[in-house]
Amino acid sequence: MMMTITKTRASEKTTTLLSVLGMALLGLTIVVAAGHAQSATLHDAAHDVRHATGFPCH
């Protein structure tokens, strides 16, 4: 019984250090990507997700 329980933390601790590090690398990705790219790129992907997404921008 004990056994398995301390399998069940382990893993448990595993699956919470990996989602972290995770969502660490997406957010440095981002970051990077956004801090590399031209201020004119970045309006006109905001604005195209603006009226994908049905928002009115004008």
Given for the second form:
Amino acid sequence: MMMTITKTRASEKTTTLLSVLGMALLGLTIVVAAGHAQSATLHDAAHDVRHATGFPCH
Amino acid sequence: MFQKMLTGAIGAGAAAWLLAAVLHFAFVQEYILLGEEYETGAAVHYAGVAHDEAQAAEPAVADSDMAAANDHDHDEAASEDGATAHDHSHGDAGDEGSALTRNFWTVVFFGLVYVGYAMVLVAGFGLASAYGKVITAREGILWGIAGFAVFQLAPAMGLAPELPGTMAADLGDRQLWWWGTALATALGLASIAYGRGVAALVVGVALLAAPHVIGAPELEGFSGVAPPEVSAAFAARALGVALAVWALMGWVAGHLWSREAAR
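Same protein, different condition: the form predicted on its own was shown, now please give the form predicted in complex with its partner chain.
Full assembly next; the chain just shown is listed first.
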């Protein structure tokens, strides 16, 4: 019984940590695409935001 | 958990998006446009103080300052055609469409950047919660300010927000330093905020200092074409706006998080 509860808690924590990792990666991917990716179209559209939010531009 | 984080990220990201767009156009955009005037050569800066135009001392309004700068061109460079220079001024009917498109994309990308940052922020909440930390709206403000330090203030210590036309070191090197600085600052702040004992404090401070001891990639010498006053005002305003936006984002995210937790 005790072991089952411990196992359930452990798997809950794993699920939580995976969700955290997924959310962080999703956010960072968006930031990289919007702030750092060097495609010309992306760069031109994001130009003013990149300058104003202090991303290395150009 | 993922659903809870997503709700918080979208709510906080949207609030940050709105404030970022409003404050950007109120305080920052005019300096980007002014910087571009110097980048393209439509306005020329030269050493010295404006001797006869009082308004040159007030660089707050791009158009009037530009007019002043163009007048300088007349005085200083006889070959510069004043009428041509004035064609570059903003507000011409032909420029309105492209300015609208440009500003539209600026608003769109503010949304992307801050929703992305909000996702990273709530992922931090999720991690802290997994270890038993309670996040409230007030804690959220602290997290928001920490996020500002991680993603904007610390990188700006080495790579100040650049006015268009600023020459800088290799882009790849700067991006690498930027990410390394963000990571080290995040780990350093986490260590100081949530670590225990003197060791955590020492490690935290070392992580905060490391990127700046290493130093950001930079060029030898300076080659800025815009007046230093314009660059300085731009960098200060960009950071000030970012602080306000991150603080709001943290507060909203913390509020949504604690409300979800109470259910």
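Take the two forms, superpose them, and find the largest set of C-alpha atoms that agree within 1.5 Å; that set is the rigid core. Residue numbers count along the first chain shown, from 1. What you see is a predicted model; the values in this text were computed from it and never measured.
The Cα shift for residue 17 between the two forms, taken after rigid core superposition, is smaller than 2 angstroms.
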